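One chain is shown next in structure tokens, namely the form predicted alone.
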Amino acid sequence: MIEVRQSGTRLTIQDAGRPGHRHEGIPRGGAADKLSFALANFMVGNPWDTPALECVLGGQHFRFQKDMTVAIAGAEMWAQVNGQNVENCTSFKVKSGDILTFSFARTGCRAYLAIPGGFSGDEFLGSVSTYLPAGLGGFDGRALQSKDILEIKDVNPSPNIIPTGYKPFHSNHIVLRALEGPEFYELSLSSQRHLFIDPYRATQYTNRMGARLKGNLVVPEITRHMISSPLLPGTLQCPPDGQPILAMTDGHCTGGYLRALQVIRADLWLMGQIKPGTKISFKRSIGTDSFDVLARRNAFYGNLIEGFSF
């Protein structure tokens, strides 16, 4: 088992999520990040999408008892075994009575901890991710709190490690590539200038489901009243006071406001490093690229990791 003994900010069960239920009102979810989830269970030898935990914002304190192999990814946390620091993107060892620690993001948001067979949960609609807005999946459908105890699989698969090259790179500043999204010409022109040429902050109103943005307003041409409408991850909408507020990975299916860009596919797993105070700037895509860039990214990824892709 292991002991959750500091919870930290948020603690939480996440695996691949749940795709193709959005026409019934419940996003994917799964990993914010999904590709350094990916990497953390891969360096344990576990299948991609095996459950593991996510740790937002630094905090965590955990327990072993029992000795394994485990993985850490994601942002940089200052992770310490008994004290000691732990590199970041990389399995270790770890004996029973071993207390894993990890101190405040200094850069990204959220790091994956996986170890072998993964962590068990609550399933629904063939995932254990937590949900939390209806409380679903997970432990109870709750985050992780201290004192839980979480149980182990008894499982030895091979660990593996991150050729060169394949390690992201995190920062607090991050580029996103961007399509225009359907009402992306409804806009003033200085708003879609100001898109593409002025980074914007992360507010604290930022979690899993948006991130509200400041910087440039954002207002359209010509005020409308919008029959609500598809919102994917990465979808940029544009309420009344200008301020834009970005989709993420537990955002609703629909929405009310305009749609001014939508971040490629292959660019979603950085969203998941999107804290408070995050500089975010967003790069134009144009025609065929955003399709270009999909292919060549599952090609590098998938050929390290079996079934892996955005």
The other form holds:
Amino acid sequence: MIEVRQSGTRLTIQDAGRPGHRHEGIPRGGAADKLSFALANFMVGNPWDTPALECVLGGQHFRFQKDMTVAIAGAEMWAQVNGQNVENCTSFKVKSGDILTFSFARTGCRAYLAIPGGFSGDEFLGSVSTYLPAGLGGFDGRALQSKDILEIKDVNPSPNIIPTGYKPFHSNHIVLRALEGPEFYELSLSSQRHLFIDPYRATQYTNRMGARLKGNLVVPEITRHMISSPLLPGTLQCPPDGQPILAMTDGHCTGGYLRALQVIRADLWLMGQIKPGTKISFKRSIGTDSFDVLARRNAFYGNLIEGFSF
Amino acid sequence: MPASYEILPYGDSAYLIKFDVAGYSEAVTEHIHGLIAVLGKQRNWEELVPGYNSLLAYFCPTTFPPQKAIGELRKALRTSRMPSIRRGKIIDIPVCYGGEYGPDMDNIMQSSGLTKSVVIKRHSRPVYKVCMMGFIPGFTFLSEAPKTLHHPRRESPRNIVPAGSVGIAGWQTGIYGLESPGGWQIIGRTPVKLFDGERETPFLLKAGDRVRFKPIKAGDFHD
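Switching conditions: you have the form predicted alone, so give me the form predicted together with the partner chain.
Starting with the chain above, the whole complex follows.
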């Protein structure tokens, strides 16, 4: 068993999510940084989509009640076991009684903790991902708290090492490649340009649903009122106040503001590392670039992690 | 005569079919649900999301090339027939209008020039159709609100709108199934739970059902 001694800013159980229910208002959800989550599982020999813990911004402490192998990946949080530093994006052995601590997130926002066989949670529509707005999945549908006890499975680990070139680089300035959204050309010409020039900054209203950004105003040429229309993770919406909102993993399934940009599929995982204060630059993706990037990335990581794709 | 449409790319993994209609069209919402029934049988779509006048089809471009995807959409648009309009059950939803439950009631009174009791009477008179679910679990998008009550969304969305809030956005009216950020003008709230993951049927309503609002007093509002 593993005892949660401190749950930090936020701690939830996540897997690869529940696709196919956006028409019912249920987002896919799952690990916000899909790549780091998959790498954590890979390092302990799990299938990439096995439930793991998503640790937000740091402050989490765990105490292990059994000898086991664990892996961490994602945001750099100065992890330590019994006060000794452990390297990020590695797997390591812990003994019964050992304490693993995450300090604050120096770069990035979310770290993943994977154990052999994964964590158990409540299943809803084929996934144990915690979806807090509806209290679904995870540990009784809620975020983990101190004193929670997590069951572990009796699985022999077969740890894997990540070759150097495969470790993602995290930064507090995130560049997201994006295509024009369905209403991009309704924006004023200066707004169209501003989106790609100066970086935006994520405000305190940043979570798994979305990030409200601050920066150059983005306004339409002619104001009109949209009716509710479908929305995806990675859509940059522009409400009339001109401050854009980036929809994230647990984001709304429909929305009524202009959809200015859509982040390319190969970069969606990076959004999981956005925290309040993160600088975000949008880089215009041209023509079929996004398909080439996606095909290359899927081939690269799919070659390492069986069954994984972005 | 079916409405004309265009198919727009939406990022690199989705297409958006947009129907050319001004305002609410029951025929178009029915057509969209007919298309979802057809496309839903194909396994290549990761998500099919209806809007009032649009449909989003989400797929993985490495396993399902975009040219093929758009071809399937064109075929479905050619072959799908307009389904007959389903008359679902009528469900009464109690709503406490105004006050702390409807903080934007004043905005609607101001723009319509109506008193609170007339706004309530007008909003609770029609039998609305559930056009789609979406946004968040249990959010219910209804057919058109009476013309005098139309009002644009808030300039800046609220960070928290309580579960059960009844709102207006343009000509749309609807109910927030859960607490959520949101930009609709909130005129009331229902104590009824539209979504409960622990209920045998988590969703109280589904597309095609009909809804009638029953005004209640604040004293009768019990969670």
